[in-house]
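A lone chain, given as structure tokens: the form predicted on its own.
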Amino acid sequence: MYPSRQYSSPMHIHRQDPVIYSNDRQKAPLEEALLDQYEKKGFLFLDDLFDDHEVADMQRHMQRLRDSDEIKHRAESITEESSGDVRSVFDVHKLSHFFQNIAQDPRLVRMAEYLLGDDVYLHQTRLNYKPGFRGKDFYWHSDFETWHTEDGMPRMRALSMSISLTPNDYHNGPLLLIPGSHQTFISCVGETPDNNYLSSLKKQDVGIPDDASLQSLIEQNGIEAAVGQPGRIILFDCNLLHGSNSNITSSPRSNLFFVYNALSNRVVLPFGNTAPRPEYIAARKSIKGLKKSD
């Protein structure tokens, strides 16, 4: 359905999957206007779901993982190429019982279950730190393009929830999103090197859209910046094009990411004919449905 990294020139493939899989809006955990916005734009900004105490607990546990020498030397920890600062920590729900509880919070799981129309599991979790002065960019990409090609995720039936743990402003490299881009799958050019994840998690060079495709989508839909205060949730579709600039300010820009995938959409062998990425990047052996919400 969504071939990529196979052809000599990029292709645009119209989305073949729903954006919202549930039909009964009376049972939705989100207001109808928000559902309409998510279907049209591919993302939502949600405030005030967590109280100040909950956000402070998340910040404290985030700092604890970042400052741990043991965590820094684990495979789950990705460092910046030049500075050696911690860029991301993967599988945080397994490294921290606290973050496991947050990922399973019924307030989050209900939204994921409704939008995906199924029980869900955690395909990936991570903390992105983007430290001050040296936090490097994440170039434009669709998560689904990578998850389909390198992980074997069959269909567009997954979403991400990013919880801001520091102020995200226009200067410290906030998440940038292209509204409506979730409706178009861009088949990227280039082959996937062996063990691509070893370099792509530091700087992605493969599986990124071409300039002309990006220009066309940006001219049609513009760019929105996910600025906001700690506790804001950025909920976005798996195929939405997004990225962020480097952070050359003194203020870190840190976010907690949970990727929810439908149980019926669990990964198979990678569609790019590569070896599967490690379990800490993409759940394969440890797939388990989250506790059913009330």
Ligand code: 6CS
The other form holds:
Amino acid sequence: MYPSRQYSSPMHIHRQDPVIYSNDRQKAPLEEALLDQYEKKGFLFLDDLFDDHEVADMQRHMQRLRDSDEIKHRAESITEESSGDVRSVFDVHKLSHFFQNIAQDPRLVRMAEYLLGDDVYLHQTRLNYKPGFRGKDFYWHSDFETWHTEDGMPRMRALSMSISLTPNDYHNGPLLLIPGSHQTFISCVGETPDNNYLSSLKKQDVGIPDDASLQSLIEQNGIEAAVGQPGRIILFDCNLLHGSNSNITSSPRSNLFFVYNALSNRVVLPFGNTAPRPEYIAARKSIKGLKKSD
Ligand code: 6CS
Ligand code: FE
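Return the structure block for the form predicted together with this ligand; the form predicted on its own was the one displayed.
Expanding to the full complex; the earlier chain stays at the top.
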């Protein structure tokens, strides 16, 4: 369906999957306008879902993970190539009961269930710290291109919720989104090296769109910066093109990411025929539906 990193020139494949899988808008946990925006742009913003105390708790638990030497020496901790600062911590829902509870919060799960039209599980979770002064960029990419090619995610039936834990301003490397880019799968050029994740999580070189593809999508749709205060949720489709600039300011841009995948879309063997990535990057053995009985 979505071949990538197989051919010598890039290709554009039109999305062959729905964006919103549920049809009964009466049952939607989101108002019509937001659903229309999500369908059209591939992302939406949610403010005031968490109250100030909840956000303060998240910030405290993020700092605790950040300051922990034990965490810093685990495989789940990815450091910045240049400075050695912590860039990301993966699998935060397994490293912290607090973040597990947030990821399982019905206010989040029911949105994911509605949009994906199925029970859901956590494919991946992470804290991206993007520290001040030396937090490096995440180049343009579609998460689905990686999750399909390197994790074996069959269809575009997953979404990310990024919760801002520090102010995301124009100057400290906010998430940059290309509205509408979720409708086009860009088949990228370039072979996936073995154990690619050892470098791709620091700096992604393979599976990134070519300049011409980026140019045409940006000219058509523009770029939107997901600026916002702590607590804001950026909910975006797995195939939306996004990236973020380096952060040379003094204020970190730290966001918590939860990736919900439909249970019917659980990962199989990587479509790029590379070895499956570790469990802390892509759940495989630990797939457990989040459906609450209520
Ligand atoms: O490879 C991955 O799964 C990770 N890479 C990026 C740049 N975004 C999604 C995910 O965190
Ligand atoms: Fe990403």
